[in-house]
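Just the one chain here, laid out as structure tokens, in the form predicted alone.
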Amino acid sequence: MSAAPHSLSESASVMRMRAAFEQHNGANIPLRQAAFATFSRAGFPTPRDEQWKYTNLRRLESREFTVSHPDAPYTSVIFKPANVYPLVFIDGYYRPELSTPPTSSAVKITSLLSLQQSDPQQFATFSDIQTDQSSSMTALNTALMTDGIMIEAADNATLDQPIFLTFLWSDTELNLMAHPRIVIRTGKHAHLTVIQHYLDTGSTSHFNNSVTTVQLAAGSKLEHCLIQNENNHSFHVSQIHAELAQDSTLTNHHFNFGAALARTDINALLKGPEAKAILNGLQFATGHQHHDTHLQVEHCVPHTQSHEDYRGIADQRGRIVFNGKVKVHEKAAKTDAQQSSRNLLLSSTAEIDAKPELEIYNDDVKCAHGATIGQLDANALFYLRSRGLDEQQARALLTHAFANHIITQVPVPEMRQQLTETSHVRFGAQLEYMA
């Protein structure tokens, strides 16, 4: 079975993804061929599509990109924090030469790569998760997909510390792009804490494009974060697709930092009574950046609670879109939906874009949203003035508070130490001052 036929309608990005397909070691897999003509026939998502209105893709479709190999070289220290298992990702290809994976029977840990070549028809059906078919970038991660890790809980399975994906970038100064694909399933009453970090400290231009998938099975709990602080100079997609089984509960912490452009879309569907997703969130854009973050949490049956707390700070020209969206199926009653939306502008030239949705089909719910766009407060500014900060230090201390909110939620001490002296560095602070 060969790929789908080249259509003279391509544009130059999609021919470029072909010729990537083209030469990928597993584009003779259907699962894989059949993504890549769903990707060619749609092709990069355009502000056209009312998900993408705010959010273009042309400065993305405008670069080439290399296909990453593994075991490219890398030889800067890996931040690795205490008291956790951490995993590595290099170029978007697992090393295990670099991780400790939990000594734990009771949790599995496999490379997806090491499995597409060990047992190619589980490997085409390694997931059961609906994910979003009409997602392009799903599409073009599946056809593209690197590497990734399918992490498995057994029933009662608890890990006695969080399991960390670090994903790094290697020494080559080509411009590369990689796909993971990150599986977690979990038994019936299950406690995980997994942590995805995306880290890039070089000046190479890369484009990364992650798709995370989440299976909770009755009565388990996933404390999950996702971090990412790519260069300046690069490209960051990310989608996060959970299903939510009775009394299940998803914590999710997400924070984006750095990359020129970076998108999450995050799904959660709650399919069982008593199934809870907690979505926390921070975003901060400075310079050039566009930040944009789409939630969509659909309650299917009764009884289920959604909790989401957003916030963005844009800087300079940086830019901010929020969109989150609660639907409420026709049988889902007594269902209890709270989103809030805070944002803060510290420029004149910067941009926020906020837009939370409640769509809801059953009379008997608790739902409610809001979201807030304002500037620094005035008197808590002269406040501090007047017991000695100078206007930088008052500045910055503002706003070390506003994000701090959502950073102390971590469950890393070490992480929360970072990101604090990560969102420091973003808004111009004096640690020192933090204290």
Partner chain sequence: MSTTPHDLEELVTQKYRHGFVTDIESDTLAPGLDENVIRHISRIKKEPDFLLQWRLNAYRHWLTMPTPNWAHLKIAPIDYQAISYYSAPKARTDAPKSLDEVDPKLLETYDKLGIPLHERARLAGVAVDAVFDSVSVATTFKDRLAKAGVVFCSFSDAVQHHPELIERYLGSVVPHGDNYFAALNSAVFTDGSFVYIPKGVRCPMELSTYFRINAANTGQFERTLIIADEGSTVSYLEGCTAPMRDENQLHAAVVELVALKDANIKYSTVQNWYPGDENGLGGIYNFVTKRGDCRGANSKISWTQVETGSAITWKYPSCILTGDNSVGEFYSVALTNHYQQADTGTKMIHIGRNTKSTIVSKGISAGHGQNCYRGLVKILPGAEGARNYTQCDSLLMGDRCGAHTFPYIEVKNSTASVEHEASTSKISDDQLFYCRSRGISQEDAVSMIVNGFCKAVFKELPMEFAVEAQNLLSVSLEGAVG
Contents of the next structure:
Amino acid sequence: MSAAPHSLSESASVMRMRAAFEQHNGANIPLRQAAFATFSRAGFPTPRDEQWKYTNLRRLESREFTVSHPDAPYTSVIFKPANVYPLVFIDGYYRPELSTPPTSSAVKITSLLSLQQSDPQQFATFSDIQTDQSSSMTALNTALMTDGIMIEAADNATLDQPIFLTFLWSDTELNLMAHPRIVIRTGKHAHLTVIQHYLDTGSTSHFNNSVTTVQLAAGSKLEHCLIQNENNHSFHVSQIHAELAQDSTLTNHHFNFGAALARTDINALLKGPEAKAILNGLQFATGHQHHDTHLQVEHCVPHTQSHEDYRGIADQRGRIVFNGKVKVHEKAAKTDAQQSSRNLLLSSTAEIDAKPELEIYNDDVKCAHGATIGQLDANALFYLRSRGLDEQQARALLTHAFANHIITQVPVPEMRQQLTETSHVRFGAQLEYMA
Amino acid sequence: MLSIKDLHVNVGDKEILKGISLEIHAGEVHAIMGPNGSGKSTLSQVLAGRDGYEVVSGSITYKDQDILALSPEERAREGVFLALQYPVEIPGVNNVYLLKAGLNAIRKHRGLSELDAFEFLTLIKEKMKLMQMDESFLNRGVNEGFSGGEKKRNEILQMAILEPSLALLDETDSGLDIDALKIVANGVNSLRSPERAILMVTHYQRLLDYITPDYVHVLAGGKIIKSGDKSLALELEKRGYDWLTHPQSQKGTTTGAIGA
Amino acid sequence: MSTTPHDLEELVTQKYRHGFVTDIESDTLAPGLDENVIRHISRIKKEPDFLLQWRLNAYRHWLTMPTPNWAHLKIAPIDYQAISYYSAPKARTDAPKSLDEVDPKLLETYDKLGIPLHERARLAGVAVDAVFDSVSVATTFKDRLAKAGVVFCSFSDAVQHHPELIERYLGSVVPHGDNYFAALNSAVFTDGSFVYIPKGVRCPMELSTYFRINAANTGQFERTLIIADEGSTVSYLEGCTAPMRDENQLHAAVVELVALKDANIKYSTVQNWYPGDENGLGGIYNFVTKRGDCRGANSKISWTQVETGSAITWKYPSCILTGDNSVGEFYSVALTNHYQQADTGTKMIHIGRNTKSTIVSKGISAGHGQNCYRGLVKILPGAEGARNYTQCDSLLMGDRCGAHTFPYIEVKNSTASVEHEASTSKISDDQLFYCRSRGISQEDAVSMIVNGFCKAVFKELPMEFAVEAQNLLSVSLEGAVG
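Got the form predicted alone; could you also share the form predicted in complex with its partner chain?
Everything in the complex follows now, all chains and molecules, and the chain you saw is the first one.
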């Protein structure tokens, strides 16, 4: 079977992706070919697509990114909290020699690239959630996937410490792109904590298009952190597709700090009674940053819960987009869905767009959302100043307190510390500008 | 006035009332006491006609008719009133409006003329004085934003206006401070009359210091296990419920100690 | 006595009261739309050339537009060539000079609808413009209004007598190419109401337009233009009904409001177009563009709507808050029962400094009804100190209906503050039991609770309308309680 056929109307950016795909070592794999065909039909999303109304990928599309290669040299110190199992990715490739996977036999860690080579048949089934059709960026990831990790927890499995996935870039002047894929599957009543940490302290523009699929079996729990701290010239698209069975709980803590443009989609399907999704997030956009998060929670069956608590801070010329959609299916009685989006707009050249949506087809539900966009509380500012803080300190303190509400919910103490420091660095620089 | 005979009630698959019999005559005040989960509230809800309670067997006769065949509003019109433990909030629906609609429906049923707005206002203002309620109450939504004490006072106010023959008070004292309790008790006492029967459901003896019952019944495990006069309430206050529900509680304690 | 969705349905099922047809001869254009039809309409109405050209521009623009993407609505394609674009009661060589010249059958129609046009019979203090199919048939109280300097007449009359105002303001709020239905309306609109309140005048009475679709296979495309000059105040009411017909009929109106400095416009609508039957057959497609421009400082525009009719309602009465300190308000009750669909909401565009807007939307869904709030709050960079508060509540009755909320919030000024809250609820068993245990019947209890739910909106309506709205709601929901 040859690669997917060429469409005459294909845009330059799609053609560049096609060129990358054709050189790719997976170009002859049917799964990837089908995914690329899906991507090339849909192309990159545009603001004409309701889901991308406030986010234009033109800046991303106009650039040329080089396909990354395995085994690029990496010499810098790797940040990792103590007491975690670090799994290190460089340029989108898993690096066993830098990693310490858990030794417990109840949790199996597999590199998807090695699986593609060793067991093509099993590889073909790594994505059992049919998500390619729903998102062209997921399809692009499937087609161009650099590498990935499959984390499979057996029934009742627990780990003594979190799995820490860190995604780093090698020292290079090249503009690279990486398409890592994370697959998390928990057995019944398994408990896992997984942190996905994207960090870039350099200044070369890269493109990271990351996809995570999560399948939670009955009674299992996943605490998941998605921390995006790429450099301010980079592009970051990440998507989480989760399916929750009966009595399972997904807790996600999401932080958008870095990147020129970051777009995150978190989709959770609650498919069993008493399934529960807790989605917390913080987006902080300054400089010319653009942060967009789309949440979609679907309550498919009775007695499910979702709780969303998102905060956004936009400063300088930053832009924050929040879209939270809760869909309650016809049969999903006794749904309890609460959503809150609170935002601080700190500069008159910044912008915040919020769209909290409810789509409800059952009357026996408890659904509510609230969204606010405003400033720091003038009374609180006055109070602090009347206690001797100068305005800059008072603003910094209140802004940090606003963000801290989300940070303090992260379950790993050292990660909280790191997030606090990151936010200090980012708010600190920002607050000098304000003063 | 009210005759309950061997009443068995299920909620879902669970049997809550396991054979209750009770006779209440006009002019009497009865108190039903019992530990949490004994079925006290179930009894008052069944009497008022709440959905979700299945009467498996037994009968309730009120003024010589089978009350179980009536809808909640028909019972209200026949003079049954339930003061709820947790009165519900109905946003946007004015207190006065609800009461006037209720009272006029009841009056109409009794062959009396309906009160016009002016007559009604005169009546409600008089009763509000009794309950020491502020006039701002007139413009508020039904229980909307009321404190616990305000809600309970509102229940008794409604009772004063609807003038029932049988008043059921479900945990009317819960959540009240001593001052509010006195006001509520005062309101109830003013409604005591030879034509009216009152059935109070309560966990604590405290309310009975202010509204003296003629009879006290102890409900436990879905059955009335003891009946007496008001001195029974005082004994319960002193000894708790255990001496009735676990007559051999001494032994129970010992077993517990071994287990630990 | 448990209530099931089935009981609910019985409660909701209530016949449409305004569904009769008036047997009156009409001049109706053959169905179809092209430039000749537009020229014909313009010629019948003896319009000045600027207006014909404006219509033609709108039509040419309309031809280039794609049919709208129906967001959350399920709707069969509309054949625009099957609609007649002009229908007028026959036997009038010119507009009637007084009510005595109006066909008695027409007067009877309005009497039946409870809108008596004879001045001595009508409600004190409300002047009425009655629009029957495509044309205005009568306007009451012209003289008394004229004394105050208020112009209140049919749009056609205004074209003849105040062309300068029409030329200056028509399309200044809703341009002819604004959206698909506004463009269509601009091309073919036949009549409507016109109001001008001069400087400093407080309009001495409520103004009201009563719209009626009668003829079959016609569309109604009216256009309303209200100009409140500096420091003036006006309250305007709009009511709508139509006969019961099995086929869908199109109503695509445009309403433009202009509030100059310190002016205040209150626009209230009770929309009760035929909603179709309980199986979703027939009913009006109500696609309306309503927009007000608070052009001057300290001006205020307030929209209040009660939408209980129409098979499909698609309207977003909006405010452009251009003037500093201007205020926009939107209060809405939308009820969908049976197979009705409503997609309604508002846009508040904050341009001026210290502009304020308030949105209160109450959606009620019963039967298979789908009710959708869609709104935009946009704060532009210059809108220092802008404030918005939005509250969107949905009440669901039964398990086959839907309630949806799609608010868009876009803020570009760091001194602005926007607050949005939404909730969804049902009439709880506790609430129903509580009312019933106080002696109130189930039906009355439902009506009471629904009216309570809508109270924040009803209190914005003028008195006569508030009573009508409450009754309408009770009627539309009779039997709908769970």
